[in-house]
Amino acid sequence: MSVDFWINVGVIAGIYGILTLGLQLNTGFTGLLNFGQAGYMAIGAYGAGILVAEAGFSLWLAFSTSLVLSAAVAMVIGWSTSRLGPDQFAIVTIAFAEIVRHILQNTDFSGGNQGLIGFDVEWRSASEWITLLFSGIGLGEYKQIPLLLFVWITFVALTGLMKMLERTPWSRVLRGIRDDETAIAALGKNTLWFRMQSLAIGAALAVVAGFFIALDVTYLYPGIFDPTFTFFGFVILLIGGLGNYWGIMLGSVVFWTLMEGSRLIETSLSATEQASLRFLVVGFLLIVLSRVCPHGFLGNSRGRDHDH
């Protein structure tokens, strides 16, 4: 496989890692089993795309607007599901993501199944300029390097930011909600408000991932944001370990190296059979991994009570 292939694997690993930071906050620290991240990603990606292509916004202003929009939607979801148990909440979030995807698939403003293009002109100009800089050191032929750098600088910065938040009293309240919400409420904390904040930040992280996926594929269509996106995020979470933001980085690299590296397996099978074989091989390796390392590579094996 070419260098371009592995650069693209790095881009995808970084994007999924950013998405999974939100899952870590919601699931690993707040105890909210959120399966709706793909929906927030879609809102972010399409919001930015439509505002640029149809309303003439700059790319960065459109991104900021989508960030606020998606966070607001997440808070509404958090408020409207406040009386639901964990299982019902998880089902509602799946339904939310599917509703978003089907709306995008069947409406004119999103382009329907024909998709949306023409939103990434500013990024392509910036990318070409960065590529010219890299041509001075012999890397000008790799067109995805600017996006790779942009994605991973953002991923590392956001991971560091989440680690800083982890040390705050705010994060301790979230962990308290995860372990015993009734006890935290008895201490006078508005647990609904904290849950809504966790969901809003998780959604904002999903928007960042959605923004990057839009720049990567350069063409938005609803099929990109199917539930698989979120489930891959949970696999990364399990590999890296619950309750550890840096573990996501390792989990994402391991998962996408397995997923894309399995393309190198040469067989006489058809393309469809080969794709199925890849999932079988990766699934088997993940089962072995979960057996050997049940808390993930960097997860907390000492129990939740000791992760403060």
Second form
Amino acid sequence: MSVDFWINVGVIAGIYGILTLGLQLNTGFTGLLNFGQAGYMAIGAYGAGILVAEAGFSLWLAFSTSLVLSAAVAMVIGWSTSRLGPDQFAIVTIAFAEIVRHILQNTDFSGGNQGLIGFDVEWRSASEWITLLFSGIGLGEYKQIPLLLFVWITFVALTGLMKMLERTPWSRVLRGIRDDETAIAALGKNTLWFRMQSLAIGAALAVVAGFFIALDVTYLYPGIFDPTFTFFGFVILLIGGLGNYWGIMLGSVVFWTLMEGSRLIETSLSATEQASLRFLVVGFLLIVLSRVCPHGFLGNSRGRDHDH
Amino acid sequence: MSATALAYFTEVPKPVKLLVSLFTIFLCLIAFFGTVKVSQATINGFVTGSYLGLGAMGLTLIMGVMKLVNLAYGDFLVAGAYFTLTFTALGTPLPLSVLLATLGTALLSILAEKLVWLPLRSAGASALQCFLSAIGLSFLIRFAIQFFGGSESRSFDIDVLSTMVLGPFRVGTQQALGFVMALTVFSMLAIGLWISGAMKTMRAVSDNRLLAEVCGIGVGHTIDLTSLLSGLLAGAAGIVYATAVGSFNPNFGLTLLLSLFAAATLGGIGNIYGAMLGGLVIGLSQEWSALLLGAKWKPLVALVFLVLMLLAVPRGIFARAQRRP
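Cool, the form predicted on its own is there; where's the form predicted together with its partner chain?
First the chain shown before, then all remaining chains and molecules of the complex.
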């Protein structure tokens, strides 16, 4: 029981870590306040779910299609918001995520509030096969181990990939946009195109996270893509540190261990009261962290301090 | 001929264009749905517009004077509604509870200013820091309310079912009550601002803080006054919402916040009368859209409005002429 619980915490930490990699690229490296990650995650998860359950696509094909779709949406958002200031951009991204959620809540093709099922048959048979392998070494009773492995291998690989991207001239341009967009534009770079690329990659990472969420909860409903979950990503980002990809791994594990682990504490409070208390702590953490260490615990403040 | 007509059209001020298009939509709707249905929707639109307008006035003040996108603002509205519940539960009569709750929300707003925003401003915080603090504050308020008040739906102790019949129209007593409350708050505020001249100093700080300071305007006082007023407006708007809609839970803040952003943007950031009109436009659009698309899409209308407004006319329709700094 308890092992299953912690395996699931590991799964969630990995998934939100992947989501936060996108926030790191957008916010930490490009200076774009993207508060719409939950929207891209929803497009990815529902896109894949609908294509499999209703159009009969294979899981991989459905996944790739929704990846492209979500990245294209991000491109359009990046392009259409080119004239907006950072505050207005942030508002548009939240509004976008809420628009996606409202549409999913009220249309027939998404199953509305009842949700969507029946898209993970292929995954479940693969998962059972892996579980069978593990039963050889006595771990056969934990059904979520295949997902845990799958999520974390992807998470580590993607983090490594982002780290490699960080060393490219491409990423230097992004950091330049973050620190002084006008200067980079003056060097002849098309900053709009770079911003759009950053958003598209961020959205693609959100799709991967959304896809794993779909496999984890086995049925999709709009409530999993509440803006609150984007905000969780920002808490993880603050703990892990702005400009630090590997820090996200620690941030996500710390955050979800605290969030979920606190469920195990026996109190006389009701479930609602306990949940509220957890969120109160998150709120307090956000205010204090953003005040005391604006670049996060493990933040990379190199190259930023010179402009003060 | 047509070229001059086009040139003439582009010179028409935006508010006039808005009024003409609203009126055209109104006439088209009447042609399709009949006078009674459309008028009923219009009455509902004014009720919705009244709380959206009040809330947007507070939000636009914060964004204009303090240059702050306060994502926690929606939760101040929720606080207003729950403060009222608390006071009525303690045995205070409803009108007095409403007054105390509005003051309570204003107090909360001043606390937020002193404990969160003032320190951030004096540290020269980045946009990201402000956004994250606002989200943190939003969590604190929303979940403190949920901790003490529970997450289930609540309502004020008003007769929910009673309606007033005015000719062919029916207006719920609560809706009428909410509308009258909003109108009272709005007129009191307008008169207060007119007599005290506070509007002028707020506008000065909003336009150019440094210049205002040089001219001897107490910027600190103006910001305190702004957080007080925006708190009062948030409390009042939340109470009007709770009264008019009937039942509410601690989560109505964020959805409403985006509608308030839409109204404030439409009105031009910093322009409080523009925000009131923006609220009315959003309210009418939501209720009229319900005729065409059904009630479930109402929240989406405000969201789409917000995105389109920001993309097409980010400075709003009632924006004052910008002076070069």
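Residue numbers count along the first chain shown, from 1. Keep in mind it's a predicted model, so treat the numbers as computed, not measured. Think of the rigid core as the biggest set of C-alphas that the two forms share within 1.5 Å after superposition.
- The rigid-core alignment places the CA of residue 289 2 Å or more apart between these two forms.
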